[in-house]
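Here we start with a single chain on its own, the form predicted on its own, put down as structure tokens.
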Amino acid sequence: MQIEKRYTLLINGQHVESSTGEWFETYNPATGERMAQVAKASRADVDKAVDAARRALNGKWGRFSAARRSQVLNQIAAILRARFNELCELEVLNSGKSLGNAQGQVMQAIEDFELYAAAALAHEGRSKPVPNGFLNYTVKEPVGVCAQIVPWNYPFMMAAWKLAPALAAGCTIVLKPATLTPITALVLADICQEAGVPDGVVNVITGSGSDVGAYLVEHPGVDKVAFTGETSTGKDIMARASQTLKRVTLELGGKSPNIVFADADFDAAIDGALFGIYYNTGQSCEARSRLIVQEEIYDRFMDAFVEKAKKLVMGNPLDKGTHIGSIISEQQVEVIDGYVRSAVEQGARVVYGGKRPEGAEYEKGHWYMPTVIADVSNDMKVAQEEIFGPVIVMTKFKDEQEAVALANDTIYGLAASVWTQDFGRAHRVAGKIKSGIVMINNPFSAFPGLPFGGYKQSGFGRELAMESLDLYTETKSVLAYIGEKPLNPFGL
């Protein structure tokens, strides 16, 4: 497909260059080829975007009814459906993920907007019982101007996860996509405009996270920050936002366990574990990267898992048969390889992968083989830190108590999978694991309408569900006196 040579900022409904005239380049991770130049925003551009969002909040958008916002969200979804193939291809080119992955993620983004189109009409206040002569009711009002910062691993879907509930609640937005993958977020913002979102409601700032991203978080004109990304950055954002007591929601890192009991459906657990780590080339916050297997089946499970991993197809992300796409950057390849080497140094075994793939098709771009590391103890670096790549580490356990202890022995608490045919055990273990998402006998962590978010240092707040609207609204309590006699509290 033909790619534009340059992408500009979107401020107050207008495509504009950076106030400094600076640009940065974005690349196709699978080939290393330059895709486009993107405007590099300055702090002055952030000021303009926040001001535009504030004026839109107090202007036309603020007068949109919930029903009208719902119509706009449905129109966004309709345009996304019409441009589905184009958006999937663009996402593949800018992120290096496989076409199959991109198709699932773009479809979920569409369903997101449809979900929140309905949710906008269902989000309501309440009337509370109060003493005679009084009337109380609560109303939901938009929290205000929202800074939304999304990561490079799911550029389009994460932008939808943020934009849809904010628009449904009546907020205005300054969106900052990742520098590595800004293109589909910019296209999504254009589609919002086309669907009838007024000028200034959705603004997009592209550029340095450490500069304009940090400035956006601290900006006194921003009322809320929503961030998805690594935990260390989330901590920094929380500290910066605290200076003005902004509302904050954080969806951060994970080191999610995949617990397989000896009585599990063996083949289903193999296939589910394979998907849980290698989906999106392992570049997922909720990737089930710790495979914790009961000792009775550990060796057999490892052998079968490796045999299935060898069948995964790595290559051109646009080929329909590709399972494993490229890594986002050469820097990330080096990070992944460093973790694998550290595991070997600490006594673990690489039983498959553990290196860059060989072949002419991998000479350009950024690639790393699906990797299996066995005999990992929970104190190893690879068991405790987020690798963010196609690397799974295997640990054995004796009984249910040890499985739960191993699963919870981490600073993270985003997701977990449990495989067993014992109904009671499945729910007992699910109740003991400290994570926001627990999957029983399946590898799927996110459907529109189901809350997504973590415990501990995986962040707080929930996305993808009705609960998200509460994070984008304030609850106002109105207490009215409607009695016949005037009130005289002091009795004077």
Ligand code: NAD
Contents of the next structure:
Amino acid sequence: MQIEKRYTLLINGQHVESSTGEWFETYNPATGERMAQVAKASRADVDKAVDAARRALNGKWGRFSAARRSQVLNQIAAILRARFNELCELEVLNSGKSLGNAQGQVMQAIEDFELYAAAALAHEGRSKPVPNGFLNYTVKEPVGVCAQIVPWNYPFMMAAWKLAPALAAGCTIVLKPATLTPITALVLADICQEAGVPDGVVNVITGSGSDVGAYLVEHPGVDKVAFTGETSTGKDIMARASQTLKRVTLELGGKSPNIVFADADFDAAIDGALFGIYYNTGQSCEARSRLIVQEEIYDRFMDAFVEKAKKLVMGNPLDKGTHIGSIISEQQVEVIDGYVRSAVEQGARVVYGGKRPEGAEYEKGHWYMPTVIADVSNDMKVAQEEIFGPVIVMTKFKDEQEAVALANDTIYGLAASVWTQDFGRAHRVAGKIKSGIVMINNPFSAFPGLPFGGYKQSGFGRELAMESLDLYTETKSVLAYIGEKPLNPFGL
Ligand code: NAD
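Form predicted on its own done; form predicted in complex with the named molecule now:
Next comes the full complex, this chain leading.
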């Protein structure tokens, strides 16, 4: 009999089972096959992890110089490079994303560790000119024990986005991966240990968000919560964290517009729009899920878009030629399908997809066709709510003013793309869009070094950039009196 692989918690550098001895199962969403059992953490395990993180902060990690932390981060990146193929495969198996997607994301995670290895060295306080007899300087100190909670859509990359700046800043961490995709975050934590991160600096708790996740957020031993996930969960987290006034950063949902002006490079805009929505099977916070096209090219654009969408290869995520992988769960397939049905009920037109794919290869696992919904008005549910699947909704606009108004007519403000060959218009529109990221003539979002994060209900705080280090540090201002005569402020 084959012995099933089991993944345990990582607490204080030790692999441990849950204190209750409970396990949960994790699956390959593309086949529905069970991959492994994972320890189901209890609240007592959270207490132990937070305690380990606190002791590590006060222990030798707290005495590591920035240079030494930088070396460790570079060493993590080196091990990740050496284990690149294995990590990509594991990510595909646990998330159902295509191999190409996983490769890009694991590579980005590596670059992220390299970025923060350099940032650790560059992050510094400053000295302000103050009146004679005084000396002032500011010091950046680690904010402390950080709870880091990540979603299932980019299990490895999100864990890296969280761990790298926190380690660079000298914090300690209790990481909670999503229940559906816990494996690669656990492997990443092991790699941190192997690279020289002392015991207790990175702890991993696997288990239910509403139970151990919420408990972790409320824990008085935690100084900061860094969360990526749904906007509704972010609101709950912010409320819970407020009880002890923890520092909070939130990377939440989106409904990002992709605006195509009639003067855009037509073919480039088609290819960019396809990538913008169907990358990662549409399960991306920054997916350009609203395609807003100028009316004179709207019909031609829709036809060309559908023709290209038909060419996308969906299937075995491990095949090199696959563009579109599976959906994370059957529940998510139902959510997506429910949105498509709602669009039809509200008067929109499904012009491609809108259903599960047919064929033997899709009988197991969770699949949904790339879908195009046309004639969507901005008040429809599909234009306002995050679908989190391979579904684009198309709306037309008359002029620049209307394009901007439509783009901004959402509670979200994560990302946007603008396609036009008019240089002035591109930058005018970029300036007027209320989102943290605006791309001109490209569909991308995340580059190591460029700040990533949202306006409005897409959250606050920035990842991937230097300013993330400020979010993992407190600034201490030290004012020293260095005058010759003693100070006598009351003049007595
Ligand atoms: P989710 O909010 O359901 O879960 C995210 C994580 O939070 C998981 O680890 C979950 O177990 C945990 N969790 C759930 N309830 C909790 C609670 N009450 N307290 C503490 N932790 C809790 O999100 P998801 O479905 O895993 O991921 C998809 C969402 O993530 C989408 O909305 C997407 O837009 C968003 N996302 C945002 C970004 C970004 O950078 N803005 C990036 C990726 C994903």
